[in-house]
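Encoded as structure tokens, the following chain is the form predicted on its own, with no partner shown.
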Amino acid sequence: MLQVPEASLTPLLPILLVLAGAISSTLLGFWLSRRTLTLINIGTVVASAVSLGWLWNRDLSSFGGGLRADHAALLLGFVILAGTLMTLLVTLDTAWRARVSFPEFDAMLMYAVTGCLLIAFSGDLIVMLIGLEIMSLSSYVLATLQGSRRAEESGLKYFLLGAAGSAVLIYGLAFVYGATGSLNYAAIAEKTSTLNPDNVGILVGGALLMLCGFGFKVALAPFHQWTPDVYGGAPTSVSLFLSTVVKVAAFAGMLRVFSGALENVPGWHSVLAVLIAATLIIGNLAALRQTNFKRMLAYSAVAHTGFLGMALLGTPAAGGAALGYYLLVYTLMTAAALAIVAALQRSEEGFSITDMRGLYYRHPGYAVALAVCLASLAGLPPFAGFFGKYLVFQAAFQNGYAWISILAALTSVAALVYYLRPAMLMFMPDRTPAREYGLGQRPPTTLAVALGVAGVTVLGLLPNLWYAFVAHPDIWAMLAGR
């Protein structure tokens, strides 16, 4: 007899609230201004974050385990919503100048966030894939919505490479299903705990194909080529969203799949370690050669993909805790830095690093805030970036990947050059006319920057405020829903 799975909507409440914001932007755009819709969406994001607290300790699931509101989903969902809130605040000031101040922009952004949350809450590969495609398709539109030749070119590159990445991921998903006969994370984890020699080849092939597919989404080398062009060509507020919210969601999917369902599958750990090493080297060396500050931050995002990926080399408990902590810190410091770029740039191409000379004497608040963000990105104490890097280094080192930890430490030293150079230039006197757009410190953008700077400072001084939540071993031991 066919059993109909339970279809409770309670675990979906955070997702449904964000979806309501997306639908309202789609339908009400005929009558309400884009700014009003943005404020409505900010309200739905805050309400969604509150609902995460309401679902805490309830460990609910729906659709036969296809959607899970467990602790891991709630923590990762909070990071996604934090990045979304900062993005929406920045767009209140900058969307009109970027020529994306229309309701469709907010609708696409909120649909993308809906997909991101689906990935974090997924309990099987099909739900993860649906969320990934909703997120990806919306992101392709966001990257090209400005209508400029530069944005269209970068968006087309994003679409073509992203589509190839999705195809590879789906092919790997089919292999995993063929080897295990299931799409559910828990069932896959159970069946791979005792490997059948006849299926090992198919299973390893599927895991590696999925790793390559996810590599496109998070910008692991050599699948990172789209990143600097897309981040540089898209409006800066979109670059902020892609480099934080979308990346967090993709890592949430990797955590669910590789540290949960495919944890016992051989082969992918070594391949991931090699990809991380290439990402650390390429990302940091390329960032050293950049003269445009926004493009430098794009390569910085590639380098940080390597640091974040190191957490997946650790055990589920140590690696999950390190990734959960570092994803929030990365979101706060990257979003705040790009928010400042969005406020001060003359065009969506950003500005030259040399143009930052004397920024403190023109915009002292933003200069100090940007210096804090750059110091945290470089991993300098007492800011949270230092503790985040320490945790991912420790997770990889303790699980036998000492060489990748040493390489990461060496590339972190190299990163000091391209982070500290603009930081020093900002405080040097400059007698030339101001070379920024000169928006000044507008309240929404200033609030987003303040949230980021306060977050990386407080979490650096008092890391247990967030680490106490993410460090509980039971949270990450149940990644596959077991």
The other form holds:
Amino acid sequence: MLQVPEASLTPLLPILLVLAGAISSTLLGFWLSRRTLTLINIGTVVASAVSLGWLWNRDLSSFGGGLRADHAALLLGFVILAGTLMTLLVTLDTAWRARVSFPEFDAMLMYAVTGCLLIAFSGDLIVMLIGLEIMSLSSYVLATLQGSRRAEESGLKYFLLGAAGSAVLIYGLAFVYGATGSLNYAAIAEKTSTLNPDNVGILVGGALLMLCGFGFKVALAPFHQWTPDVYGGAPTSVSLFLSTVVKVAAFAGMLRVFSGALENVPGWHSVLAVLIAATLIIGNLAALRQTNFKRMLAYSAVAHTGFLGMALLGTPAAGGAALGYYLLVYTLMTAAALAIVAALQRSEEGFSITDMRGLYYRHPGYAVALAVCLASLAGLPPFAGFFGKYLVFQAAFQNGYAWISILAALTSVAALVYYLRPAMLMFMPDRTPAREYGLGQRPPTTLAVALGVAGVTVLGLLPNLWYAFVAHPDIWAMLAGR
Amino acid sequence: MNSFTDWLPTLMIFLPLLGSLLLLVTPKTFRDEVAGFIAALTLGAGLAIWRGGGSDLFRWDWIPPLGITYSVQLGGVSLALALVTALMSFIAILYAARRIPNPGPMLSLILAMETGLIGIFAAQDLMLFYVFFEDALIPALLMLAMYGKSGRMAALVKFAAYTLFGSLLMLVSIIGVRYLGGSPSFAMTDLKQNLVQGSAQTWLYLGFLAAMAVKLPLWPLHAWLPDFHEQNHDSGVPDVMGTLYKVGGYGIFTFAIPLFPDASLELRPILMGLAAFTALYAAWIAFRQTDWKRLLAYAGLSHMGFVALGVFSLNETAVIGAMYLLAFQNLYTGALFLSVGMLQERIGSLDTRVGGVMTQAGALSGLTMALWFASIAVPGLAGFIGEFSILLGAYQVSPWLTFIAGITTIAAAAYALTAFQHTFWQARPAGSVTVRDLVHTEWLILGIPLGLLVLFGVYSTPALNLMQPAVRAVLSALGGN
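Having gone through the form predicted on its own, I am curious about the other one (the form predicted in complex with the partner chain); can you provide its structure?
Following is the full complex, with the preceding chain placed first.
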């Protein structure tokens, strides 16, 4: 007789809702317009976010601990859904112009989000890997979907490097399994808390290989090289999705694996510190030289990987809280900035920084919003980016990585310069004709931008609205599910 | 405890910001009046605090999990500087409304910056101080971007890069001060009870100094200053606000000395040397300037060298003098920038080699000259009391460095009077335009600061009474130096 496996589906609810959106896009695409599908997806994303609230404080798990709806999962899931919502709002306006307005686009997007949520909810390495692959494969398609030379090139680059990254990651995963005999985070954490000298070599090797694999996914230098080409070449709404939601999910995976399962494994901290230092220097200095605004934002996303990574150098309690706060803020400000680019660009290449001259006198609302986003990205108070930066500085500083904090402070000066230039150009009077898309302002994009700007302003003035949720140290001590 | 007086500093801080936002929705015809009214109200709040003898410490837990508090207090030195800020902002608004075409954004930015500046002076929590410190930067940048001249982009980037370079190092220091000292929060009251000891204190002090030295500015971190002033709008209004932004001396006085007492004593000779050098070097460069704004920028730099000398000497007389100079330097340098703006409006140039303005615009020339007298520390004007006290106090610590700095006063007279003579006295070039004398509010704009400079130059007791206890309290952290 066929036995139905007994599994609690309740903790899966947020994932299932998003998956339902993905499947409905796949099937209903034959009958409904893409716009309707996107609206349905917005509905499922909101429902999924509500279900996160419903699962709060229940600490459920499923599949023998393979999938956990603990606080960390719910908080990271919320960040992922926030980014998704903003992406969907932007695609309502710009997908048609970007020539990706067909149901498959929405389906792929929602599959990717399903994968992202799986990573955040993962309780063992296999679930994490499955989520990561669902996310990655969908992202490769998303990056290629436009059907232009640039999009194809970027998609191929993304696929080849991403596949190599995945292979390294799986290799590392196998090492970790070999050293500990388990794939479950909790079991790995337990095994590694008393290190057996015979296995330490394999374990460290596995941890470092996994670090490389994740390095590809989050764009840590020197594994970042695909980022500017992919973010720059893909349609802007896809760049928005890749640089926020996908990155948040990859960081969620890193947090689970490194701050949770492999917390006690030696070696990876110092290697990560070196990679972060390289990322901060390379990302910030390369961004300084960009003339295309979209490409500059791509490099700025690399630089922000460095800041986000600093949180992993902290203790899980301090680092997890910092990462939880920073990821939401990063999503809001990056998504809002790219949403404005998507709305105002004439072609999918984005626009050049010099074209932004006088934007304030043509589109005052968008210009002010973009200025707020850039100020927040640069880490200027009173916007939330400042507290994000402060928290990761503090997390690294407290755990003995003062030099990284100082390095990050110094590279932030370069960051300020490249954020400042476009921000100030927008306010300089200009008499030449406008170079941006004239019909750029549409309600859904404006709503997405408003969400982002209101988010970074409110979270900057009252950080505790979100930080109070993520600040509880118990949340991050339980990352591996002990 | 009266709850209303507790709220007064908060009111004074945020009233201008509120006004700045209000201006965005105010119809064009009433904009000047609304801006002026808000600025006057802010000044009134400041005077009310002064009348009540300063405010008590107001503390509210802003972000409890991070130990960041909203602690503000206006009393002593901080109140004096806040009052000057409020007054000069009011005067800047008065002038901007008349002088700048379509002044809406400018008025908004002046008010927004006023909030940041008063916040800097009122903050009694290191993180809050940092937040206001950076906040004041944004309107300054926007003023330069929106109203600046052709070379503004380079000036802007330079200004921002220098500033952020310093303040981000300060941020790391701030984190270090709390964690290495083990304080439960960033409030000054807590931090003072949990001082960092040993060599770590010196390192943290250096991080803190990086930010303050840029703001002071202290050689070799001063390069942004002349470009910033030169590229700003001709009217001189942004320069007034920029002058108010030089809060480095105050930051060292209020935060660095109490938090790093051993390190300040240890580094005193080096820092005093740098300060004395800055004062002399800036005066030397000022002498060679032919652009009024650059000249004023270097003159301001020279004065700031004096302020730094006074603060770093850690001597009571000198520190009081430094704070006195810091407050009144804002008055005369600010007013001088505005008089330069008036001159530019009349002759269309900022060049010092104009000649003969005195013959047609007697009042403008006279008031400008009187303001220059205040600037070069002529007795009877407020600048003198500040400079004299600094020299008197610093002499007890380091006679030679004080002597070097003292030469500056002679140099100041040389560069100021030479430039003044070129512009206002020399023969009028044939065929030049007629220069109109002061009209309407311009009298007030130059007259009010000058009046106060004379008042506090002759009768300095009220200001000294305000500052002396605060200085004593801060210097007591050094353990009876």
